[in-house]
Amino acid sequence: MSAAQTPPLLSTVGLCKRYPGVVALDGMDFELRAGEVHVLFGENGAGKSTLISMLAGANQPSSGEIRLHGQALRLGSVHEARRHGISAVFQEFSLVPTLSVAQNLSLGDEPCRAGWLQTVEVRQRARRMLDGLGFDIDPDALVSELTRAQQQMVEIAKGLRGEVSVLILDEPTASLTDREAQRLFELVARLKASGVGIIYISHRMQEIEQIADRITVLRDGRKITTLQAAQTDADALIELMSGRAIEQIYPHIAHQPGEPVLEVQGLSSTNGVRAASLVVRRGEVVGLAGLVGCGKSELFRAIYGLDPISAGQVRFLGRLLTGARPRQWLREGLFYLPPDRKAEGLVLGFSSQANMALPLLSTVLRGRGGWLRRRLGRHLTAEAARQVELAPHNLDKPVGLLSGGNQQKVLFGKGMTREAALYVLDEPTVGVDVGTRTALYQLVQRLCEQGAAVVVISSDLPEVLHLSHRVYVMRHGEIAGELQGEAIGEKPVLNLFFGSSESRS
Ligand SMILES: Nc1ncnc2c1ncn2[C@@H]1O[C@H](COP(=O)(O)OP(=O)(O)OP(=O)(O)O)[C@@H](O)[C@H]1O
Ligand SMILES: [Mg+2]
């Protein structure tokens, strides 16, 4: 019998999604066969992690079948998915935060014995599964003071606990590193090897190339198109999930460095930064790279007043504003974009409107009397969603309800209601589809442009140094180094990483 006749392993057949006013998934119809990785690939809010929310028992479909083999199945829980071997990853952490890493691994499959529960067993067992994965997490840690991309290792090494026939991952290299993205596509080829199926959901074009063997493209809640990766490029893949072409993604920005907004002297943190010095002016793009861990967050969270300083001076526009704390930041005219929207940026029940409008409330938007400017407010926020590309049904539903990627959208639109000199970015760009990625490039070179500093963290290396003028990569906590101009690259960067620029200078 052909592999064509055998059924795949997993599918569905015009399954769909509706909400109150909203069809996330229109008549899907999929397939998933036994050892191959097949991408999704669609526009934010196209319909994504709906489909794979109701594959791993965490959804109903409002219609439609799915099948595992074949054979027509009903996936009332996660839990019964798991029975069946169906695992996912989702976008949003399923950790719990006051628990340690171990205790997350083994949550729900306490190893017990005569009713007691096993705490070296818990332990041991974490260490094998992470090691396994080449995971250099420590067991003990409590999972709330891990980075993201700590979490997000946790997470995926979760998924993996049990026998996984199917294994679903939603934007895992979201906040990774090459490395570590480089590790769990090391990782993919092994269950791949071994007859996993695999869902892989990527806004990452360079990444689809390296490891998708089909991809569906998903509009508007349906199914475009399922093509042999091989077979196709960015390019027109681009233009399938958007129906535009995208020329070019990244801007030329204009240097034109003027007086300096930020100003950090040998500044220490109880986060692990130790003695960072930096300088961020007017009129330019300055980057801040480094592997996971290398202190690039906590630098400007201590800044920033979200964890302490303890030691070193902060600057800002000439005043010296050490351990401010956020709400003064905002008046003084600094927007910080944190990289977790959920833990730091959204109120979830609010609609995104309300939401974007929040920074506004006690200055530009409180009229006379005390009463508040709707009018101008939803002005403001509009223009906001425009900038960021949020599209305007989006403004006023909870913010919970929108897709991972609009999240992030409504997270940047709340910087682009009033102006700023700074504009510090972590991350600015995970999760979001590359039509939208290009225009919050854009709306970087327009700020940069017309006058305000702006810092880019991030763990994406091409997006730092394609839109930095100046670059600072961070090692163990340390500033290890700084390029300007031509001498940034991606040898030069990565030797800074790693610290093997000492030998060759
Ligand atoms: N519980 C819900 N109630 C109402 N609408 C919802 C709900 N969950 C999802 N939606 C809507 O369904 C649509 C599809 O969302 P989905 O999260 O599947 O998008 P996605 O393709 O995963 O996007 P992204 O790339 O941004 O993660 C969006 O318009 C979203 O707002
Ligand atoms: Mg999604």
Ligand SMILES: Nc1ncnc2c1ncn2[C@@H]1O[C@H](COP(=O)(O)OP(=O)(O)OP(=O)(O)O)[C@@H](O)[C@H]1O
Contents of the next structure:
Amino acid sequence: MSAAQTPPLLSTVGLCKRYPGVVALDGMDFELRAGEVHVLFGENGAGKSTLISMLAGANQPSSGEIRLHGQALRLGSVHEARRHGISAVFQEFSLVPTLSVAQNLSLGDEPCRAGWLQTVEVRQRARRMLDGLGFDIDPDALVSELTRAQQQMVEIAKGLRGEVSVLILDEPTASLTDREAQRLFELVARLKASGVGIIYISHRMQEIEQIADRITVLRDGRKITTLQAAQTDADALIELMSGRAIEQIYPHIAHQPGEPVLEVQGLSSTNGVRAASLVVRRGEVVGLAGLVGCGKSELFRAIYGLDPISAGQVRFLGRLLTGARPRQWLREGLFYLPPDRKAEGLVLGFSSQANMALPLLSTVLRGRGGWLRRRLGRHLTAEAARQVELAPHNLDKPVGLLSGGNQQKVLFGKGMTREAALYVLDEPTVGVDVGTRTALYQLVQRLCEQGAAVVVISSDLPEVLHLSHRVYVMRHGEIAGELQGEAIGEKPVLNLFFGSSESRS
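To complete the pair, please output the form predicted alone; the form predicted in complex with the named molecule was given just before.
This part shows the chain on its own.
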């Protein structure tokens, strides 16, 4: 029997999810076969998370049916879904930070004898699980002490506990290095070969091309189509997902370079940057590219005062500011957007408005006697929300309840509440959909054409290539080369990534 004739392992028929005034998923028909990777592709709000939450038992449908091996299935909880072999690894981690890796991997299924917890067996079981997946993590380490990438690996290991026939992976590589992601893809290939059906959510076109068998495109809570991955391409998928051609996503940004805003000479830092020199001018977008771990993020973390500088000089608008701290940089006119919005950029329990007002608290909003100028704060944050296209009804919501795309808009909004001469955007569109990307790219265009300097630090090569007037490429903590204008292209940048002879000719 061919793959196309194989009966579905898991399917939905007319699946709907309604909330008061909102239809989150509308009449969804979906099929997953055993031994395939089926990618769900769509913008934030398209219905992907709603669908997988119901398949994983975390949410229940308003109408329609879920079928496993052709039999109707009612899932009242995640635990019930797990009993049927359906396991999900969500984008939001479910680990207990104060417990060890081993304790997390046995949570809810602890080995006991005569009422006593078998702690040695807990550790041995965790070691076997981690070794079998190729994850080099200490079972005794506290989860709170792990990097986000290591926590992601533990979450994946937890999802594969027991007999799994359906595995759901929601943006699993968002926190992983290239090497760690490759390990995950090898694991996915092994699971496919053993007959596991995998539902995979990602915005990264390169990994979709690498591992997908079929792709279902969703838009506005509805299924648009299901395609064979080998018979489509990135441009077609993006147009199906967003209703826009790819040419409409990246704006043409006028290049009118003015005076130098940032001048870095021979900078070395304790986080691995060595003798880096660069210049950023008003009216231009400068890209910083390189492989994961090359030092591109570390360079600007050192400049911004988050990591110590061991040598070199940093000038901003002609003033020597080597070693300045973040508070001073903010006052001087540098806005830094960190790559991890949840760990470093946002206070998830605060409203969007309160988050966007944070950079103003010690200066603009501080009135006589220390009283806060609340009316001014509301005005400035409302204007910032308008600039980043954040809907007004999201202003009073806690940021933690917003979609990833809207959270990123709030993070950008923090930089729009006061004027800056330089905007440093580190992984500015990580984990967001094409619609949000388009809005944020247009914001970059406006900032640059209004005379600001913009630095885009990104692991997304098309983003760097399409937005930048000049590109610095980093390798092993050093600047490997600079490209500008017509010289900017995928091949020259990749040559600098890997240090090929062509890049030095």
